[in-house]
Amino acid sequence: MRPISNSFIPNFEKDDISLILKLLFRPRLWQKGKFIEILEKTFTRKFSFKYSFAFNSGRSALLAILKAIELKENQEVFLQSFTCNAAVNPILALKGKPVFVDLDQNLNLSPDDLRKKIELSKKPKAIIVQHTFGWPSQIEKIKKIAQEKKLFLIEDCAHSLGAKYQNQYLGKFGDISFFSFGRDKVISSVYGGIAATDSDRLARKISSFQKKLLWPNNFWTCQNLCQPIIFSISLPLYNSFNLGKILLYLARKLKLIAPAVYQVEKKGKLAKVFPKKMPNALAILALHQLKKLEKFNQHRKKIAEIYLKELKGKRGIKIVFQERENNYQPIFMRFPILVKKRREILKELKKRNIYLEDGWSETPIVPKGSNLKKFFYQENSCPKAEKIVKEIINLPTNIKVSEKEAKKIGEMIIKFSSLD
């Protein structure tokens, strides 16, 4: 099979590459420009917010939010385990204290464990609720707890752009929300993010924070424009005498592409490039991708249905997102399954050009290599999450995966799950 992955710039199609090539030769469009404001207004209108503010990443947007709610030293922010270090570092940057909550059956924050840990809290300030892989959390229960305890409720919609609960877009249930346009998210501008709210008070504070930020330098913007082009050249050659792998290695070594997670972020610190304004060039890419949101999400739902049909009831395989009420309208940014022979299955798939090590495994704060002590994570504090991360495989649902390929992947998962 041709290379398939969750993380090889999966959203970029030929028209996106063509747009990027044009942008590369127009550096005057890279930093300042009208498309940042156009993106904010388009996002505000499309998802029915009063205010939207663009930043160079989702973690920059989250930092702006935490500043807006006036997070102080040692104040506690509750968030789920099985989350990215990018969602924790903004808390640490303001000297707040992250408190990790265990998972429910859908890889989202458990309201029951949240309530227990808030009762033990000394300085509670806010809750960050993540809708993992586009599946809505138990948002009503969590919102009720936030209101009872007078805590800010922040929705982490990095995985869930376009997903709905009770026919309302996720991001509309909390006090404020943030979204990511990272390279492997629902839509992508390689890097980029938005903070969105209906609160006049929070909007004024975020606007003030945003105006004081600097632009990322042109080299960083150029790195992000180059990334989809380099991947589009490398992937067809990935297994041709390892030419594709060599090209990607050289691109990383020469810093022609930026990492998804900087090494310093695994140690509990923000990289120097965060927070910054969103470059105009990346806003142009985000706008172009936003036009394809419904197409992308419809495709993800079709692929998820194929996996469900292929894998439901098969021995040794547990489907996480299986049953859903009419109130839930997920988008399936990934299709997670739990297996006992995770490493063996991944090894066999890799031999067949399917690369499913996407960083969302092995550890309750992803990616692997994140120093849990630096994030104040206490071992055994979230036993469900700690078990799940050893068994999870995220099947790809992106636009690059055809229905035929999804069926084939499902067949291979069944075959490799039964190997001795």
Ligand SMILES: Cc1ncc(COP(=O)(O)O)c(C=O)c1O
Contents of the next structure:
Amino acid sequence: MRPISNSFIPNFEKDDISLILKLLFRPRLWQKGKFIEILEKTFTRKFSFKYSFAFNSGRSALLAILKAIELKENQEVFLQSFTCNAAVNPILALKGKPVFVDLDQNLNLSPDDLRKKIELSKKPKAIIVQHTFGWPSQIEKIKKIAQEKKLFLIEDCAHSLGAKYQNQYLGKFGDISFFSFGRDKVISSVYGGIAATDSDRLARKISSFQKKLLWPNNFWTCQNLCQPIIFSISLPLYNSFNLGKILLYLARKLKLIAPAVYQVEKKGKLAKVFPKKMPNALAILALHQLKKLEKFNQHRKKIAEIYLKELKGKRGIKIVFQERENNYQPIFMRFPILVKKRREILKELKKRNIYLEDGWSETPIVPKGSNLKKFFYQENSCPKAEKIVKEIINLPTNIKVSEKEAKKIGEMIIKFSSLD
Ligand SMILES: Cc1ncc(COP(=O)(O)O)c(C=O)c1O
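Since we've got the form predicted on its own here, give me the form predicted in complex with the ligand too.
Let us now look at the entire complex, which starts with that chain.
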């Protein structure tokens, strides 16, 4: 049986792999090319923005945004805890100060804690509002606070491409927003991201920043083209005498694939490859995946319904996303649950070839190993986030998980959470 996971090339299907194989043999298409602009135009049209700018990652797009709003030394940027270090490093790169805000009941930024922390702030500049795992944040309340305090509102839509609030795409509520096409995101080009806005002024600044950037070198682009190929060869062999695991280990050691987070990034520094322009080859991949966005997100909703049906009301299991207000149109990039026996459940699932450790747990700035001090994170400053990271399991909703498998995962979770 092939492994089930949140992280093993969850969005790449046969057609993506054959596209990548063709691209691998055409290095002339890797760096510059017309598809970068085509991606930007397609994105702009599809999500009704006035402007979109492609970069080699969401973190590069965020850096461009922070430059555009002219973030200065010691100015404070408010963002939620339970976020990725990739969303914090661009603030540190400009010598800004991240201030972490605790969570609401949906793993999103709490407007009440935000207000409290802004009141204590000396140099507030901007709020970054993340829509965790594709569930819309309390954007109206947060927007009101941003307007009252005259702060820039940046939407972190790394998890929420295609999700809506009141029939409007997320990303359209703030001054400016960014999206990620990272390996385990809503759609994927292994690495890639977009900054999007309706503001002429911010767009002018982002555009001039983007023009000055270099492209990543061809080795990096090649690593990212190779990543889905190497995974698609390794995964069917994952447990045949550990052959797949060995292949992946070697590919990482030999640097045939790039990591999702570089080691320096866990210490509060940007890796050298950020910020850079979007490579043409990855733009081709992103465009191809964008065509499948509705299919992917429909599937995610269907799988989430199955988990909800299986797990609702079961002892020892708390479902995080369960409100059913009509104005919320989430996309469930994951289906998080809270359990008491997290480690034991993950261990049992692993024995059955289900790998749900996706990095989004154990620490309020993910992934594990991120040095909290380097990110100015003060222990106990976000008690809710610090508690949930010890209890969370993120169930997979990606296109590789069938309805039957989702039902089975639900049954297993119930079984293992009631074991003594
Ligand atoms: C919430 C969040 N914001 C921002 C990012 C940065 O996106 P990227 O990986 O494309 O740089 C990520 C992912 O790493 C993320 O999970």
